[in-house]
Amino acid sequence: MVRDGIADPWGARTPYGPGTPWPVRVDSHLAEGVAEEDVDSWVRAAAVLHSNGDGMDLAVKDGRIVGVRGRADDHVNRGRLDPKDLFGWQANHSPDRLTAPLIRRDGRLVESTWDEAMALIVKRSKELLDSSGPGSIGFYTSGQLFAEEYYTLSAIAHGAIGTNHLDGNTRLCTATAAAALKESFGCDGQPACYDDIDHADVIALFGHNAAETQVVLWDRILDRLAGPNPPALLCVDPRETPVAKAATLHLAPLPGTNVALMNGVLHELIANDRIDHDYVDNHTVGYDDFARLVADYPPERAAEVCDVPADQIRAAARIVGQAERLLCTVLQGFYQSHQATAAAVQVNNLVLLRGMLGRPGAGVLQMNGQPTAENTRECGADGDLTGFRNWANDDHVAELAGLWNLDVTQIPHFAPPTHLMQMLRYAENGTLGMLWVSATNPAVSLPELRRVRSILSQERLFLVVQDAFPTETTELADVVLPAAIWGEKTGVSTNADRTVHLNEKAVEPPGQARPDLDIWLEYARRMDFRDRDDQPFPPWNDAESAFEAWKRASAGRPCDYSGLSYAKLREVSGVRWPCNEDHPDGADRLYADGKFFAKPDYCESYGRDLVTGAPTEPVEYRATNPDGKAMLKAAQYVELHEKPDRDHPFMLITGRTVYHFHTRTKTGRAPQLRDAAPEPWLEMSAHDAERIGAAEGDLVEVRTARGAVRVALRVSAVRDGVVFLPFHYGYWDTDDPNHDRAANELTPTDWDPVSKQPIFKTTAAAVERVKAGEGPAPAPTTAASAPAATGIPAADTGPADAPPPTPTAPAVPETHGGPAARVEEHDATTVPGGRR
């Protein structure tokens, strides 16, 4: 079978009942006068453009990757891949990566040599430990690296360096996942896994557009909608995404009161005794408390803040609260959102109060936003302590020293670690010299995009980018490093259901660019780091050595690899961790025996106030949980920050689309994701868009206090008095000087109290008619973003011989893909080169 990648991003439906396995569905493509029997050679990898992990074969011919397969034996994906999966490995052919490093010199950078870059960095390290020390120095990464370069890079600036001021971009996406577990579970690690889709009668997406940012999730709930005893679909969304078209029910609240919108519901279980009380009195505690917070909220009143109807609200108590097994996933539309931490914690809260944790179809899945977010949180590359260890716990930190066999000092737990957005207010008042930034684009995925440009270009910060694309924070870089990329370098990648795939090396990576571990080896080694005996730190010195080195240090811990190895996972494709001699093939999911990684003495956290973040004190901790079970934690609503008014009437959220991911480095030098979101938008209500005068195609400028952005109208389905912007687009691949274009010239510099995750989902903004359009807005007509009222197709929830959908208005054609975006679907029986 034959379909258009682009057209149809989900492709054909292979039903399936409660209990039994997921059909199989191969999906490939290969580039164009390539046939599978011209390929040389097949090469293990998992997805890099999302967090849902897909196992997959890179085909390679003549030393360049012509296309993609998916691995019918991997249990995440079963063979189906994203389109951002089947056409974005083009990105490693554009004609513009870097191939060579860069230095600045009289205000332009040029091409140096690798000697000449590194030796300015070490030079300009040097000077600032020797003037300032260790915390004049910091490093913001990604979550696009592989663990054994998190984990180096943890080892140099936890150990070697002695700074605390090391943070991920997982900041802007899966902080708050971390914190909400954190402070239910007492450690991060994702309770639940994939396979509990097929086992659920009842799942609840919170904020949670699967349909765009989990492609190949989706298919999976989109195969049991479709067979026989289909579960119920609770969806929270102020948009009208296609998870919500597909729901049981739909709930659209007003952006930033799901802290409300959750209280209510939770009021409404304990109200009508929807609650598992055995289960709560033998592994939880809290429960009184919460119970007399939640009594404040009924849903009347939850229904005043939200502006959902309270029997809307009642509606989703009874869906949830009459579940068997209930399944619950959560991101950024709660991550992202006003109260971020608490909300996400409630969502844990339903769980625990259900008894829904540890066995089949029941549990909670707090999402990623990145394909290793995971690794950058369990190496400690995100600000946390390697291993899921507790900061506040002298004897953890220990621990690790002795692993690094460096003395306990050099490890700064003085303080707690430097989230990014204070690591940019140290640069902005200069106490932070250098920041060393690797595979990620600040200069336009961060809030308020002045202020952020402002910073990084200052002369008194020396700013060190390692990337493999030219970006908006190249720009304004004093070295640039080329950094090999997926496909050219070999590591282990952790999705959000804790499978952990290896990731082999394809190809040779173009020019001189090199492994983001090849680079800060290097670094250490010309920086003469040594441990206690002298010897050069870190000890390893390639992939494997360095994955050997972080399985020791995660031994005994949650997230232990310690029955993991490269020759395991050439044989598996994806093992769930933990991995040790107790779950020697891993293990499907946390807790199953009512145990919790919350003892005081082994805990990631003894936990912060959900409302004002203030750190709880260990001997409260201690009192309060000495037997180390889930804790039951309830919020007060807090009004915005930032409100909707006269002059600002509508409220501005962020998101992705299906075709892009992050700041399009990789998937906007893919021709056909490319093509098929090529501009942002705007997306507003059709009553909304009376209300100015505006219509679909339109020029409309977008103001807030921050700045002013002008994009193309669409009218779409999204709820009355919010507006949406893709946050994709910067300025790499446009000539306008003025800085119009990126959504977060708009956004503000806030944060969640907890997570620290910057907010974007809760700016007052301003909309106004600039002048008509030339036609209709360039945003797809596959998803979200579809128009509104003109018959777009919905999600194909139907069998796979369901009639073809409504056919799209002609004023907005549809957006497709052509004979480019050509992907063939296979099943078991007829997988070419047989299955696997």
The other form holds:
Amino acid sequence: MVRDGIADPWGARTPYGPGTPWPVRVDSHLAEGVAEEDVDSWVRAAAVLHSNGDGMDLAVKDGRIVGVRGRADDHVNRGRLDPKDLFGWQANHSPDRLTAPLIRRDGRLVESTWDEAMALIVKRSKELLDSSGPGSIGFYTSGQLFAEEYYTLSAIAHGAIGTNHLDGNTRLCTATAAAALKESFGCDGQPACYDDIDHADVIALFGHNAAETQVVLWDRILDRLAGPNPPALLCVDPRETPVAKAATLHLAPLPGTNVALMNGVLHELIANDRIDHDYVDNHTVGYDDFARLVADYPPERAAEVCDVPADQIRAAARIVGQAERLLCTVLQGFYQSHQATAAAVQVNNLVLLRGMLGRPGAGVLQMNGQPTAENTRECGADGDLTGFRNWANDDHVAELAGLWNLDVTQIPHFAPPTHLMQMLRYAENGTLGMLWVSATNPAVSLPELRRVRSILSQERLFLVVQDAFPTETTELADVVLPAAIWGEKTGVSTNADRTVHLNEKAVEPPGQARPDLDIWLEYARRMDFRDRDDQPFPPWNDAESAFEAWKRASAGRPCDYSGLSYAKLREVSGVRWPCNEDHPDGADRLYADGKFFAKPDYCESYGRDLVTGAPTEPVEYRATNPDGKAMLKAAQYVELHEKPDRDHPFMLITGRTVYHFHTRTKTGRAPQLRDAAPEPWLEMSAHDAERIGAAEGDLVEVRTARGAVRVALRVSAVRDGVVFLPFHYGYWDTDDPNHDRAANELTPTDWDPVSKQPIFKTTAAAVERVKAGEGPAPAPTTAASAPAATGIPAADTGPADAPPPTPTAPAVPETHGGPAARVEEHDATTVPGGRR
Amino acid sequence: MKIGLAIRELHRSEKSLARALLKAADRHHVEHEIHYVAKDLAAWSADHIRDLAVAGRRYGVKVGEEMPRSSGLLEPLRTAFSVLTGRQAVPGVLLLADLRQLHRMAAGVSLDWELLAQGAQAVKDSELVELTRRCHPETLRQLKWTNAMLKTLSPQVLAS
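Since the one above is the form predicted on its own, can you give the form predicted together with the partner chain too?
All chains and molecules follow, beginning with the one already shown.
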């Protein structure tokens, strides 16, 4: 079968019933003119343009990637691929890849040699270490590199240099997932797995537009919905996403009110005694305080705060309360919103109260945003101590120091690790003199971009940026290092359900580009870092030796890789950690026995106050949870920090869409993806559009206290009072000198005090019509940005100062990709062969 | 009976704490977590002030229920000063001093709640006991927050 991979991102249904295996459907796409038999070799990899971790093979011909194919033998996707993976690989061959180091001279970036660039970085590092100590150097990395690279960076930052300032851009996407898991279970680690979709009778998606952010996972849910005995679906989202359309019940609360909503739902569960008392008594602590807090949130109170009918809250509680196999998933609708951790923790509480953990179909998936976010977290590149160790536990720090053969005082553990937003503040006040950014683009992805640009462009800040492409951030750098990417280097990546994949090098990187691992190891050698025996540190020297070192660091910890090897990962397509002597083939679910990683001597975190974010003292943790049970915690609803008012009457939320990832550095360079959504847009309800006198396609200005952007209007089915902007768009592909395109011009500098994740989904905004558009907005019609079903006003073709037109029938052409977006679908019997 | 006196004193100390939190929020406008969380925590004190005023009536204590929602006329000045000096490292020391002061004030409020709780039990005023049971933990959380922020922010200020 053949489909248009843009017009139909989800492909053909392969229906199946509960408890039966998810059928295979292999998706493939080869460059025009390339046939199966032309391919020289197929090279093993996993998807890196979302967090799903789909197993795939890269087709290589004459030293170039020429296409991709899903792996039928992979439990994550059983052959299916996301449109971003079907087309995104073309970016590897983009003519504007960075191919040589650049150094800023007289204000301009000019080409240099590796030797010159590295010497400059080393010189500045040594000067800063001598004059101001390790606290003057910070690292900001990614959710898109490999475990070997994150582990190496952690060892260099936390060990060799001894700075507390190390974080990943996972701070923007998945910090709350980690924080919520630590609060409830004492440790990071995904409890459930994707296979639970095969068994669940209720699936509840909280702020999780899986259809666009995890396309293949949504395929799996759609296939269950199309099969016998389908699950009921609960969706919480202010937009009418494809998930909302398919849901049994859709709740669309006002942004920033998730805690009130969840408190209301859990109030109902307790009021109707939908509680597994045995489970709660045997495996949790904190029930009494928890019950007292949610007692203050009857559905009517929650309904008032969230602006959803109280009956819907009751209905939601009924659906989850009557489930026999309840699977809950959570993503950015909760993580990037007000009171992020407190809201996400309530979902953990829901599965704990119902005893829905550790068995097929029952569990919680606190999702990730980025492909290798899990590795950033477990290796410690998000600032946490390597291997889910506890920075507040001296024994854990000593263990890590022993592993690295460094003095224990070398590893900073006097305070929580410095998160990105705080690091930026240190750069702002001048106490951070050097920031090394790798594989991420903060000049588009961080909130309040005007502030970010002004901080990163300071003369006194030495900014190193390591990337594959010129970006808005490399523009501000003092040194730019060209990096090799996925397909051009080897390493492991771990997805949101703990599945570890090996990604093999398929082709050579362009020009002088080098893997991030090699760059950091060379930095370490040039800095001449030494361990206690005066041996070079880190002692490893390539991807496989780094992986072996990481295995030793993870041994005995929850994220145990000790039973894995490159050889094993070449035999099996995807293994879930922990993989060790007890679980030689990996483990599908954590906490199957009601035992948690929460014992005071073992846990990764002693937790934090859910409102103030203050870390819990070790003594207090020992007293309240001596046996390491799961913890029921809740928080009161706290008023929004930025409420809509007369001048800013709308709530602005930002987010991802189906064809793009992050700041489009790769997806914007793949023609099919670029053309499917070439420009940003604003989504607004028909009712609100009428209120501001604007129609589909009109140019509108969105304004907040921080700035303004100008985009075309899409009249969609988003709830009234809420407007949505996609966050992908920056400036690298425009000539526009005005900064009026990126959603983050508008967002505030504010974060959840617990997870330190910036808040992108609770901004008060004004919207005004500027002038008529030249047609419909460039927004896809396939997903949440689809035009509203009825009553869409047509694009105004009159002069800019003419009064708004009367609504007439819309003419929004459907999004499609044409012949260039041709995707082949094969079932299990027709999977194409080919040499590996 | 001196319960009224204890309520009056606690009302006064909560009010000072709330004001100090709001002032700190403005003085450190560019320290975003301080700015927002201090305001959130001032709201807790505002709740306490209202509840104490209501409870005080039964003991003949007439104190106000209202708490200003800003730090007063000087708010714009404090904010502007913070923004103007935001590019310098020196205000870091001022921040530590303010957090230290807030911590000591919160400790005082906590002690006052403890005294009131003891008194309320002695006179068997169960409503008042319930009030202290509800409010005192929030004061302790304010206290832990100031301590935690000092611990988190001081290394960079002191070592740079």
